[in-house]
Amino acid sequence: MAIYGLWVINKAGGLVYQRNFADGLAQLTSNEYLVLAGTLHGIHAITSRLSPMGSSSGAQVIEGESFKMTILLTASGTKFVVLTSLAEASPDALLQKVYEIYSDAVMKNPFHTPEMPIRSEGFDTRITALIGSG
């Protein structure tokens, strides 16, 4: 069981936070992470429209050969994405905790500008305590 990384994507598809926690995935440049976040945002928008059952919140889990991405879409349109090993049962509770930390440490910070990169030591510290060092 491994947690490889955490991404926070704003409602416009921009990557506002990215952190790796374990080895196992390819090391990418900052620009490559930005492109991947924008691509995931587009895929998520498309999958939310494809549901045969009416309205949908879009893709929630995307699995690869050696990892999976679990996505939490918030009411404000912010997406929290955790990359884990396939053995990770269900990181939904983890994503909910990350969202709570984001709400407390970032959104309640009067110096943070919404939709901009997260530069909060309090957020980093609490994420480290939740997931581990990266």
Second form
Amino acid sequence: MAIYGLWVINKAGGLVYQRNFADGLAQLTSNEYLVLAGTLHGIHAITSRLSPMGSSSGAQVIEGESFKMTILLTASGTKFVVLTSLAEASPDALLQKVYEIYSDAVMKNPFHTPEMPIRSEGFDTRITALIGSG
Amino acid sequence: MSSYAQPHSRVSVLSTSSQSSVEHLSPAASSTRFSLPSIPTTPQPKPAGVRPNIYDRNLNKTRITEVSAAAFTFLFSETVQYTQKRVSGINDLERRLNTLGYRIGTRVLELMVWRAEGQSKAPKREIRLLPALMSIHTQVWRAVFGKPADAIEKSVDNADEYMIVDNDPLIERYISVPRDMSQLSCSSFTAGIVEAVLDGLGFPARVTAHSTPKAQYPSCTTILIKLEKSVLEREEVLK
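Following the display of the form predicted alone, present the structure of the form predicted in complex with its partner chain.
Below is the whole assembly, all chains and molecules, this chain first.
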């Protein structure tokens, strides 16, 4: 049971927020995180077109041997991604809470520019209160 | 053929226009236009759950007239962004927000006086400073933000300075001011409201907002009221 990290990807595939909470995954440079986020954005776009039954929400969970990645795609195209251990019970509920905090502390903040990296203190403190400082 | 049709059509155009102008001038037509009682006689089917138009609501009923805090914060956020694009610095931005608040404050005072007239048996106008500040702290705050402010303080150093403290101002709840603008306080908007109410009550003052974060209240804000000399002199006389 551990939450390793949280990403927020804007609708163009850029990583606008990245934070680690626990050790357990390889430490990457910020450039590598940007590349991974862009790659995930592309993979997600492909998966959303693979469904034989018409439109699809795209990949929701990607599991590895030691971690899983849960993705929440919002109506505006922003993606929230949380990296957790396999045993983590409800990453979906966590992502919903993160989305709520994002709507409050980022979208209602007049000093935030949409689609740009999130540098909002209120977002940081609320995420810390939700997940822990790590 | 054409030479015949043209004058004919012209005549018909003239005749209809003259007819309509006669209709406009006739008293019968004007009475239907301006008679107000005829409007309610045609009831329009209203879908269930639709509230009456804001102009038709009772000004004294405050319970059902609450607005969405989310909608307000989005509106205020846009206001700050709009203002920020049109100013040259933080002082200018605060001054403009203050002006916007001032325009609201004049209306708030008017509305509160109206409500006091309607609700209390002995409505009164505050003429002394401390009761006026108390009514701002309690009534104005409750009317605008839905809760009273947290404290009124008097400056130890300057006799003409009073402070109203709000531990968690509604308008700043979701605002994170970037570090390079750290002396900005968006509560200048609130300061404008307070300034207008004080002005309207006859206590001219200069009101500014300052963020004074505390450990448990990171967005705590102090509204600083610097009264004009004439106010203090009058208070002395009234003592």
